[in-house]
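Presented below, as structure tokens, is a lone chain in the form predicted on its own.
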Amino acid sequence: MNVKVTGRVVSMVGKPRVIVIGAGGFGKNHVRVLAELGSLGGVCDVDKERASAYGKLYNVPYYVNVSEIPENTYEGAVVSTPTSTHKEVAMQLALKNVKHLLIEKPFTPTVKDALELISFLKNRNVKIMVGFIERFNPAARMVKRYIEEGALGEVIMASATRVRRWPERIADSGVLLDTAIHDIDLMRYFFSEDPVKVYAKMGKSMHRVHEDYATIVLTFPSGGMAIIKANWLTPYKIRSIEVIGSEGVVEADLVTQQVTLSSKNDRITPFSEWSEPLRYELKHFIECIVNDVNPSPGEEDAVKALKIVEASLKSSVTGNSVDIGT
């Protein structure tokens, strides 16, 4: 494959050729990491400045439209727009024949919005993946080898706690949606199964538009539990998680990637180097690509996020636990 820009060159060969489209926010951190993976293949901005800038800066073909995109151009495209703008995005990229997406969390902002945009990328053979990045974070995984390899006996509860100061700032969706849903997503990584009920409880302290706080009791049909706490009021960042079974309890700093596994008799914390889990997300991402697979998580792990988010959001209005629906 070679692209041509602005009167170069530049070797694609063995490499899919991966735009993103939205290169504010976290979409700057998917420019550079498939940059130096080498299948940065376009960038794509509202912001014709940002986006003439880092076309410039890894020499590769950059839009202020996803209108302006060619067709048959582009093997594979993250979407980091706003959440809202998401499913708008993917359909016109999927007209633009680009056979996988990335769409980064938390997918669309309704589960209606979602299983209408699965119908459409379904229907032009469009293999989709959502970026619940922490399933790639190494605590995570850690966590899950322990789970999975009998260290904590049966488990029976874990919690999960993601903080930090957000200023009030235009967005199209609050701590539930933006924040909390990674969460969900873990909790359901972990347990290997679907909670069947909900309880949750949230508000608005400092920003006026958006639930900046929340706290979510999800039910497990082996009878788990798990407890969610997030908001964007705490004035430092913590991000982290405790599972606790019958044999033993890990903790992990998500942030600083530390585990630590406790039993009767141990407690031990191995020692890891820090690596970025999104160059884990994209790394898996482009082997997808390469070999024309389904990608995890997919958009069946999307719409059930999804729906535990509605559920909270209604147990939440209601005052009362709410069945989660299949």
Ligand SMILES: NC(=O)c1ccc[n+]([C@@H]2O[C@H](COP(=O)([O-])OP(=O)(O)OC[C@H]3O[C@@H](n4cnc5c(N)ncnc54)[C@H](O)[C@@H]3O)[C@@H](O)[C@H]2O)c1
Given for the second form:
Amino acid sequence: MNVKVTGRVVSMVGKPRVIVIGAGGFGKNHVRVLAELGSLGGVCDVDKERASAYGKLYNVPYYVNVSEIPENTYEGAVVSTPTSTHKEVAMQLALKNVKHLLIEKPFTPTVKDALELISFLKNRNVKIMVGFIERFNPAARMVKRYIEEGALGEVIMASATRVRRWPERIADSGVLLDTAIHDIDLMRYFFSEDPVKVYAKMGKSMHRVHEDYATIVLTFPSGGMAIIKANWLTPYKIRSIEVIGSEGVVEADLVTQQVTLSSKNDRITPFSEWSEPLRYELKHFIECIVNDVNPSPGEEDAVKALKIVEASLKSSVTGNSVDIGT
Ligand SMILES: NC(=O)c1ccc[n+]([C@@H]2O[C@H](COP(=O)([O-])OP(=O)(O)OC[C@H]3O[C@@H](n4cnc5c(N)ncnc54)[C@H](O)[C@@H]3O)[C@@H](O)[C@H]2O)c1
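Let me have the form predicted in complex with the named molecule next, following on from the form predicted on its own.
The complete assembly is shown below, putting the previous chain first.
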């Protein structure tokens, strides 16, 4: 399917036009939310049926190959194809003069790929966002706010659990790169510093190619510690956070978005209405396009998280803790 579009696509209300590349399991959410925000400009998916279904549903141009996307047409693009294709797809988009890219986590499979991609994109003045969506989860934001306001006192340790039963559908990454990376990023966000050391253990139980369970222990320069547990084995879904400080504890359920703050004499669960993290993430991306500024989380966050992933894999193989390079 080759839909030809000429000229610059700008919406009636002047919102930037964003094209979604890869409208699969997660990309379809980008398509829906961008349409709700009035910024969906097109859809591209190698699956012709999928591309045409979304193109017709939202009345936007659709393409089955990035090479078909006309140059100088889209201000922004979301790359939501399998991780192993992000680098090539993002480079192709830059050559089409797309100046703002939201690249899904984990950005690229390796640090090396990430650095090569960033260098290519920066040489073409492309602004980069990485899809660490949990930073836009209202529950995670509330945790961060409590930490910043000093409600916990000095932060001593944090833990994250992210588990669910997941069939063998992700061919190009294991639980560490695909799933635990969300919490690796969240721990950097909560501690406001980069871990210096990691000790990790992981293994493969039900999945054939990659690890499907992992535990990671991170040490921060301030002395803080984080423990991250992730697996694709538990027959129900948990995504939870706990941060323990000298004066209090905050617990957050990232699924229900319920947050509880406990101190010596008090335990409160403030009411907050559930809202979709992807909406906040894409709003931020659109605002950054409008103002032509660098989004956050950006390329530095992508690389730092990937370095921690690679150090964790090394630790699991050697059985020793590993220093995380800067
Ligand atoms: N932020 C999150 O919470 C979150 C959640 C799930 C997945 N993801 C990430 O999103 C990405 C996609 O994951 P998914 O689960 O949606 O995968 P998926 O396999 O369900 O969907 C990928 C889609 O991309 C299409 N595609 C493949 N190669 C393409 C190409 N070169 N050009 C255009 N289309 C192409 C496929 O046809 C498919 O429709 C991955 O990087 C994954 O890590 C992020």
